[in-house]
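Coming up is one lone chain in structure tokens, specifically the form predicted alone.
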Amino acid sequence: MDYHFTEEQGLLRDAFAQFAKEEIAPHAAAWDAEDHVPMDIVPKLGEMGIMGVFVPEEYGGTGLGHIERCIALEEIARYSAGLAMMVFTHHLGVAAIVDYGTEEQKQKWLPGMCDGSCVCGLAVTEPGGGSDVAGLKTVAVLEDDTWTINGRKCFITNSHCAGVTVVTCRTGEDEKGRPLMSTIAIEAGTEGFKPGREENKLGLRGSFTGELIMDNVKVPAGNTVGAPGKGMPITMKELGEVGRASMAAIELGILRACLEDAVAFAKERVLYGKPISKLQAIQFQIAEIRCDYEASRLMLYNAAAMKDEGKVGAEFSMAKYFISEAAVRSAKRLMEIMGGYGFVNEYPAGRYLRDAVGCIPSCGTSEIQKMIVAGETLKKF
């Protein structure tokens, strides 16, 4: 598929790219080295329309689509995959409220989430595993129109900065004994709700990842996002579409960074009296990275276009799987092109590899994506 952006999307991409080059690129290495979360940039992301890019205008958003959202994430991740992770997880929680929230919830929370004054989050993963949503142990009990929530989440992005977190909880069983889940929004500062351990990550630094602890947390029933007991399909939809699209876009940004840095280094590095870009072995490596990038770009934006048209299937799983693996391959190729320079932290090649590897488990490992793709393929063909 020869995917092309509209003129408006092209202009938006230029604006996001300029913003990223000016506001993110100069600081990305320091954010990674110091694992600094740049909360001061969040209001600027709000001003750019990125925090609420797909939120309807009546709630303070820009009312655009998921193509534009993926464009924004790719441009941010070109320089800082860690910051892109914060924005993507914010979008996950926002999407749940946009898609399933009540009018009161939308009016209350979305404007601040769009202007950057409130970061959002979505908390699913627990110590027992991330992919086994049905096995979650966090429990919410409804009594007198109030939820009482107990449990612990781990590996949660935005754990230490979210103003509102949409939490997936076990809230009962159906007639066959299968667990029922509900998604419940908890505001920061609620008694008994607090962040726990903050993880010291190999990659994707510059974003908070950690535990969330719920000890007899009490929130009104009005904080339920979607119908009680319907949290499983809500969670799976947002992770499967918004989440996997986001991860694919972040990996695409890393992949593009590898491509651009490989070309620049090959042209500048002189060996045996000529730039190494003249060497066929180097050209082959660059060709491999370019092919991975172009194929990845088409897969992602085709899936995003299908999402905006309301007809996406396993396309995001295909994109997430392919681009995740392609970004790791390309980061390794960049390091090979750069030789010893690729191994020192003065250059970002090592960061690209760490970030690319770190993206693979998020929103489902490569094995999970292949299971989803195979399941749909066996039904469709």
The other form holds:
Amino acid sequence: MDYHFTEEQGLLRDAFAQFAKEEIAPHAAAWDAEDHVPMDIVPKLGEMGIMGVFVPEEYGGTGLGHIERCIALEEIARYSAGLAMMVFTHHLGVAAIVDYGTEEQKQKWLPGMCDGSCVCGLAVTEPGGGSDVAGLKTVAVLEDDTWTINGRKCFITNSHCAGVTVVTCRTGEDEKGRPLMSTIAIEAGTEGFKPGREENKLGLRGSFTGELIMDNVKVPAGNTVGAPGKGMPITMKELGEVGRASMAAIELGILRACLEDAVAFAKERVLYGKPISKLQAIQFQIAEIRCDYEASRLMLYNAAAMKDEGKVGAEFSMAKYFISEAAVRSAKRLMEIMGGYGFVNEYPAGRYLRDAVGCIPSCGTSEIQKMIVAGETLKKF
Amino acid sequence: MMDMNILVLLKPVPDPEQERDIQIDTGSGRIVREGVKHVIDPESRNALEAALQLAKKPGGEPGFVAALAMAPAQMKDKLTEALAMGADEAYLLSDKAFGGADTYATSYTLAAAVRKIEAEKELQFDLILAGTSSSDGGTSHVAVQTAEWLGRTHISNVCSIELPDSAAGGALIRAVKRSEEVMLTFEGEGPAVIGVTRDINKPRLVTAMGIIKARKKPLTVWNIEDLVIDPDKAGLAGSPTKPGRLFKPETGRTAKEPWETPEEAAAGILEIIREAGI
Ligand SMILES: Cc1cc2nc3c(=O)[nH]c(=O)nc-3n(C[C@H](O)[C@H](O)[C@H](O)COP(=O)(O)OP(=O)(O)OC[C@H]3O[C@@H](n4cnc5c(N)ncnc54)[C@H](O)[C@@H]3O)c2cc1C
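Would you generate the structure of this protein in the form predicted in complex with its partner chain, following the form predicted alone above?
Below is the entire complex, every chain and molecule, led by the chain shown above.
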């Protein structure tokens, strides 16, 4: 991959950055403090072409790739990682429909998902443990061309605002007794389908994270996204490729916020008659953040380019693992550079740290990423 | 006037938000452009927005909006950005021989390009819009001088442009100019050259879809051979202006011990303002 972006990608970044500066930056602190989910910005994200950035133009999308999607997420997360969570999870559900949906499903749902009138979600995790996907208990039974779904999902982003959620359900067993899954789209308002508790999170506030309850929910067999019984590979592919690259992009946005704020503060803050940026200890902190940022950037856009080229590999997991840890490190460094100011909520350093920590579990914890990386590494080398 | 033809003079400038990174070459007295992020000059952007609003009225016949810039080849993306905002075509005048131009040589070259575009398109622009003064040079010359080369009416410092009877097919242009004390309203028919100010509108954001659409729009690059001009009047050779000493003013800040009471602070601040002669 060419690590220098194309002229068009540069223009897109400028456009997304300008949008983020005007529409997100002024409100990000309030969204965090009040845990306010800014639904009114969603149609604007649609207008900008971000909601359907990688969706083919024939379905109302912008028809770009995952590099461009990651650019959008990085620019949003630079100011509000919470809002970026909403957008990324929307993309996750949309990707399942783009990649596996029927023509009818695409025609029906994608235009609204691109213009921002319908937010999408993807629900896998259950109270019984997110890492153990094979162990999930939500059950769907097919009878007379209708699924009956029962179960409970938790920690689901967009739980309280999604118009359509793609839900991973257990739908049978193979001949060896291993569970078979299916991914089934459920529209908001379907009888028996409702959001449960809404989580009060430490970070990534300004996005809904909560439960989804399915109590004898009936949906037509036509809502199955992909082949029945193939839900596990579908879920793993979307989480693994779209999901992890997205989380890495959000974490990169947080990292850049740390970098920019650290430099600005160090140049402004005067001690002993000169800015603290002249102190070597501060310079070293900044150098560490910069190295983490540059390494992260290369890892992310390499993974995104691989996705666009149709390649797969542990690069997504490497990026997700490395960048989430790097974002946490950098936020902590920023707090140290800022001294007392780093710890008061008037400044965003604390929010960056809370958001960075919040990114670790989503789309697989660091342990899970390391297991994937090790698995591939032991085969490859 | 159902379908307006409007040309926008668009200048790429060093990003004003990164002002502190801007260096001046002490030898030539010119801004060092290499390695500096460039953007469309803020007022040029307003001019483009005004053109799009006037020519692309919802429901009306869509008019034609073109953007023209004289700039180094690597500034081509600024014209792509103009296309992404909604311009129909863009023209870049790029040649080493145009380099180092002052406003006299710049406007001379731009005027030649205007004539060429009009001849090729077989039209006359009803309006040529530009920023009144760019954020880097700030001379307020170029729009006015271009108009003079073309022999067209011109007004600068315009904060509002209307087409009062366009629905009835009328060609009247109404422009409001802000002067120090009064607002002046001018009315007349085109062709005219108008320099706008920042308060005329809020430029639209570039969208991803706009960038995709820009792929299919024509962006023409012309060099000195493509224009009917006297090479001695272009670029550095054709520039009578010789910049004097250029330097970066000291803008460093110093911290002062705060005053004990609000009264002392008020008196102290007043004193500083007086001393500074503000
Ligand atoms: C902000 C946020 C948004 C989210 N959004 C969504 C969403 O939209 N949709 C969705 O489906 N889920 C979502 N999740 C859930 C997320 O995917 C899970 O939190 C994650 O998969 C971990 O699952 P868990 O929380 O149940 O932890 P557990 O799986 O219970 O893990 C607990 C601990 O055990 C470790 N562990 C687990 N397995 C192993 C192993 N094999 N070896 C070593 N260590 C192991 C983990 O690393 C962790 O430290 C979201 C989570 C967060 C925080």
